[in-house]
Every structure is written in structure tokens, then in C-alpha cells.
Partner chain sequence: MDLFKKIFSIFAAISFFVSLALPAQAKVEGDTIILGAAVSLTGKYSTNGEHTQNGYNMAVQRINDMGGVTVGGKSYKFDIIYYDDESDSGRAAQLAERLIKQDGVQYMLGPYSSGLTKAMAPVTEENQIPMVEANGASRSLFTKGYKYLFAVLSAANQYLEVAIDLAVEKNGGNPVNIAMAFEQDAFSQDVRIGVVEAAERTGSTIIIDDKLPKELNDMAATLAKVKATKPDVLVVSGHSKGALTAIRQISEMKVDIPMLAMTHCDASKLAKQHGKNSEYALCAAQWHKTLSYSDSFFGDGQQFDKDFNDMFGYAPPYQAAESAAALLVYKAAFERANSFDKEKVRDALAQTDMQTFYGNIKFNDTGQNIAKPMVLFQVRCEGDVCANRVVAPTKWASHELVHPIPSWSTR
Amino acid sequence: MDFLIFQIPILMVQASMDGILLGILFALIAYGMALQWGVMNIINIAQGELVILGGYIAYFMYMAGIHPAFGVIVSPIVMYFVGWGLYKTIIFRVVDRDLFISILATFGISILTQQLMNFVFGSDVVVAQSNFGTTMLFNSMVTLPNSKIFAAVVSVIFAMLLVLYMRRSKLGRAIRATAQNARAAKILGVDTESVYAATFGINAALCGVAGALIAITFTLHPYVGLPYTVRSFMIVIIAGLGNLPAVALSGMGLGVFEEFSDYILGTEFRIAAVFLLLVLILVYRRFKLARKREYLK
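Which coordinates fit this single chain in the form predicted together with the partner chain?
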């Protein structure tokens, strides 16, 4: 236990800001996961690998002399087709099967992607430099890297664009209809196959955006995808499917909770604390569910 954060209260501001900025970025990845989970009933274990792959696209733009921030435009376009291709080759075979089969399939994709990235990009840890500078607040006691602010703003923009697209466009309506009832949608003339392919593509594109942002805020390595999968999975579990504000809130909440547990419990417990919270929430949800059932009787 460490109470430094209470002795120096300005650290609370720093912790909250860091947590919120981090949480928004994670929420974007979680939003993609929630979307395709809701529509296709597939838990995508390869989510983190798609993020890292998107990051490498931005990194290679950086190596080619282009500012890595443009990765947020190029990476989702490339990743959309990667996702679409993955659906057409593998995912379509497991989309109507039970959850276990699809988890196995995406787990396989995850391992394969890791090894391929390792083979093609090498096992070095790499970073892309944005040179965005730093925002200093409170007499420079609180520092916010502009790259993180940029990441949060871009995440919000993409999330909002997606919400608009889902509400206004024909494909968006088809996706929502399929999510509600795939059979009924099919009867009413929705081509569910192409809806699934597009959904998987959109998810991969969101991962591409997040990956490009991670390339300029954190580090890239073929094997660091899993934490992103786990984090987005937790956000979705807490927020539920198909509820964007809840995903955003749960992302930020988890981010802030994680930062504070780092300061108070120690860095070694920050991830353990988040998992503990997940268990508590799941237990609480069961209780609530059990009460509802009783009420229905």
C-alpha cells in the first residue's frame, strides 16, 4: 500500500487524465469487438493481433518517411480488406457453429498472425515517432503527451462516424437487423453473408485505427496483442453488447481504476486489480439476474 497519491493530490489529476485517455483508446477496440460479437456471436481472440498488424502498417509508413499519424487513414482501409479476407477464408465456416468452435478458430488465427508478423517484421520492439510534443497543465505538474490526446480525439471521431454510419446507411441498417435476428433479416432479403463479411471488416478497420494510434503512443511487437484482446473483452463484458456510451464509459472507468490501483496497490497489482473488479462485476450481475428471475415467477 502506498499513499503517495493522497499526499500529493495533483497526482490524482494526472492519474485520472492518463486513465481517461488510455480508456478511450481501449474503448475503440472494445467497440469493434462488441459490434462483431453482437452481430456474429463470435468472440474474436485475434482482436489484439489485428490491432498490432494495424500498428505495423503505420510503422512502415513512418519508416517510408510519411508521418505515422496518417496511419489512422491508411491502416483502417488496409485492415478492412484483411478482415474481409479473413471472413471469406475462415470465419464464414464457423459463424453458425457454437462459441467454442469460433473461439478455437480465432485463437488459431491469433497464433498464425503472431508468427507471420514475427517472420515478416522481425521480433524487435519498434516505435514510431509522432513528435507531437507535450501539454503541460498546473504549472507543469501534470503532463499530457499530445500523442495520447491525439489518440483519444481520433478514437472519439471514429466511434462517432461509425454510430452515424450504423444509423444512416443501408448497410448499417442491415447490420443492425442481422444483429437482432439473422433469420428474419435473411427472410426479408438481407444478404447476411455480406453483412457478416462487412462487419468483420469494420471491426478489423477499427483495430487498424487503434493500432496506428498505439504505434505512436506505445510500442509494437508481434507478441503484445493479447493484452489488447483481454482488455477489450473485459470492457465488453462490463458494458454489454450494442451500447456505445456504456462501452466508452466502461473503457474510461477501467482506465482510471487501473491507474489508481497502480498508485495505491503498486504497479504489480494493477492488472490483478482490474481482473478482481471483473470478477466482482460478474458476480454482481449474476445476483441481479437471479433476482429478476425470482421476480418473474
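Beyond the form predicted together with the partner chain, can we have the form predicted on its own?
Lone chain follows.
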């Protein structure tokens, strides 16, 4: 079968550049998941729903006559307190419990959030028009929406700010200490409950930033959060916990994979290709773990 993308090389450049810009945004969402997973040992199935909720904040700013780009400032602030509230009401009950319990709890949050968004915001597909225009490259053969470039730049800025905050602030040092050994940190006087609440809030804030960027770049729908959860989970599985460069590279790799899948298989199979890739990665990791156990015997 002849694929158009391989017959016209410039389409490969288009797909690669689109994928890299998209992957940087995926990496920001995944970094939030990696942070709270590494500190709290919780897999947040509601990650995608937090992203979409943050996107709706930017969308309603747009509906109120405020440019949706300002959502990257407002949305993380609101979402931080949403995350903090979720921890204080639900998540604190499953910290230090079996990992499967946390999956069930966050899955319940995911379903509840979907239904609440559907009730409050409606089921229509919406987008916040940024009117940023388009950048033309290579004699106008490659087109890049400026909203995607804006999303990638903002994602990098927030990731760098978070890294600096984690290294230099008192809370950042407490979070890193708790991630390394929660019991020892508690003995040394670290309030681990406050650390957990702040960590979940920071994760939600990163989701808020990503959601605001998605609102001006793609579309919003109450039930479109699951693919973002799957992407984040896949990136973290590949990159590991606490490795920001690996998260960034994995995110960009996933973005390029999606774009090529779009060109080769068609848009209708794009998300299916992502789920298939997740299955293959999990099977491969399972195979590697089985091999390690055999070596240890």
C-alpha cells in the first residue's frame, strides 16, 4: 500500500513538527501525573478530566469577552484549589493504601467529573478562538497554527518554573524529601499531609494550564478526557518517575507517532493507535519484568 506521506516528503516534515509541538503539551500533563505518582504512589485516572475542566475555565473566559490565552494564568490557580479540595475530601483516604484502591477512587472521580461537566457545561463540542493566525514555512508548504506554537512555549515555561520551584522553595524540598522516603521525612518534621495536598494541587494546576492551552488549540467535550489520561500514563511508563527530560522526549515521541498515525491510518484511527501502543508498551514491560525475575532465580 502506498501512503501519501511517504510519497511527499514535506508531509513528513509537517507531521513531525505538528507532533513535536503537540508532544510538548502532552509532556506537561504527564509531568503532573509523574509528580503526584512519585510522591503519593497514586495513579490518577481522572487526570484527563482535570485537563478538560481547566479548559472549560479558559473557554468561559472567552465567552465573557476575555482572551482565552489569559486562561493559562487563571485556570491553574482555580485548578490548584480544585486539586487541593479533591485531596482533602477523597484522596487522603487512599494514600498509603493499595494501588488498586487509588485507581478505583480516581476512576470514580473521573466519572463524577464527566457527569458534572456535562450537566454544567453541556455536551456540545466547543473551542475558544484565539485568532493567533498561522506561521508558514518552506515556501508555505508547511503550516503551523500559532496556537500550537504558543501552547508549546507556555508548556516549556511552566515546566521550567516548576523545576526551579521544586529545587529552591521550602515546599519543593519537602516534596522531594517525601518522594524519597515519606516516613523519614515525617520523622524529620515534614508535614506529609500538607505535602500530599500541595502535590495533588500542583498536579491539578498543571492540568489547568494544559487545559487552557487545549481550549485554544483543539476542542473541548465533557467526555474527551480519557485519551489525555492514557497519553500521560503511557509517557510516565516509558520515561519513569522524576525524569523531566525523559518525559519531554517521550511526550514528543508520542506526538509524532500520533501525527504519523493520523496521516497513515486516518483521523478516525488516531486514538485507536494510541491505545494499541499503550497495550504494546504494557506487554513489553511485562515481558521485561518476567525476564528480570528469571535472572534473579
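Just so it is clear, the model here is predicted, and its values are computed rather than measured. So that the term is clear: the rigid core is the largest set of C-alpha atoms that superpose within 1.5 Å between two forms. Residue numbers count along the first chain shown, from 1.
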Worksheet item: After superposition on the rigid core, does the Cα atom of M17 shift by at least 2 Å between these two forms?
Response: no
Worksheet entry | Core-aligned C-alpha movement of A272 between these two forms reaching 2 Å | yes
